[in-house]
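One chain comes next, on its own, written out as structure tokens in the form predicted alone.
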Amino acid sequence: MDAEVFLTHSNVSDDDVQDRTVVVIDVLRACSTIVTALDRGARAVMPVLDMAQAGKLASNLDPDVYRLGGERGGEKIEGYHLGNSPEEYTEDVVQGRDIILNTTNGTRALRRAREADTLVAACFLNAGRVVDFIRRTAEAVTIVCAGRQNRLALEDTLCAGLLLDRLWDGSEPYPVTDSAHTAYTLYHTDRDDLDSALRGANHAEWLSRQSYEADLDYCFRIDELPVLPYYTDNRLRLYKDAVSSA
């Protein structure tokens, strides 16, 4: 399968994603939170760029049918209902509601890729579901790693490598792009002790110092949830719901 990888979202343009199947990865923590919210009954997740866009969306909704979620600098935004920790998105909080999500990296990556022909959100939690979807529906894929502060994030790159390893059945084709080779090779280097590599990532170490160790334990689980967040009408919904209402 033809695959392109962007190791950060900062240099992704509309031309890079148009007419492509695109997978956006943000392991820590936006995509993990999106997958979790949808699994626990959220009606949709609306990724936004900033507080102004979030506020505009919220002003047009009944307060009972949405929740504001997100972070800046890893911490919950003042006045929001929720932060960016998946464990906050419990069934009793999100079921039947729209989540307006505003994060430093992940939601911006999703917004950059919104012109894709097909756009889904991925993390370790739903890696198997994403791979199954790509195999069934696409001959080529573009993987966009959110990264962190416009730099490579090890956890996102390793997740991209895991997806490629499965899509390529463990054998790298030739030729591939430099970035795809980097993600695939890095995963193969670290896969025998993947948990240690992930916990040694800069972002993981920072979250651990901020007492978010439970988020790491959760976000690094592989194939935990068979959930596919599918982007349509400026929001992410469960793929089966999005397709049935199209």
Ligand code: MLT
Given for the second form:
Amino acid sequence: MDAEVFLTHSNVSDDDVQDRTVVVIDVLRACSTIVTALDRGARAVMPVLDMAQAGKLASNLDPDVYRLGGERGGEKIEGYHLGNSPEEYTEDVVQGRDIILNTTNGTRALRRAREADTLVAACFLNAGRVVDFIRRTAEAVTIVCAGRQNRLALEDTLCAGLLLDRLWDGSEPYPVTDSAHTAYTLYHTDRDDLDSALRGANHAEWLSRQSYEADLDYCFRIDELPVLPYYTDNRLRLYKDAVSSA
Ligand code: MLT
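Could the form predicted together with the named molecule be given as well, to go with the form predicted alone?
Now the full complex is given, and it begins with the chain already shown.
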């Protein structure tokens, strides 16, 4: 399978994603939160760029049907219902509701890729579901790692490497792009002790210092949730819901 990888979302343009099947990865923590919210019954997650966009969307919705979630500097935004810890997105909070999600990197990466022909959100939790979907529906894929503050994030790169390893059945084709080769090779270097490698990532160490250790335990689980967040009409929904209402 032909694969392109962007190791951060910062320079991704509309031309890079148009007519492509695109997978956006943000392991810590936006995509893990999105997958969890949809698994627990949220109707949709609307990724936004900033406070203004979030506020505008909220002002047009019935207060009972939406919840505002997200973070700045890792912490819940003042006035929002929820932060960016997946564990906050419990069934009783999200069931049947739309989540407006505003995060520093992940939701921006999703917005940046919104001109894609097909756009899905990925993390370790739903890696298997994403790989199945790509195999069945695409001959080429563009993976966009959210990264962190315009820099590579190890956890996103390793997740991209794991997806490629599965899509390529454990054997790297030739030729591949340098960034796809980098993600794949890094995953092969670290896969025997992936958990240690992930916990040593800068973002993981930072979240650990902020007492978000439980989020790391959760976000680093692989193939835990067979959930496919599929982007259409400016929101992510479960693939089956998005397709059945199309
Ligand atoms: C982000 O989108 O930047 C992350 O989800 C940040 C975080 O860990 O809360």
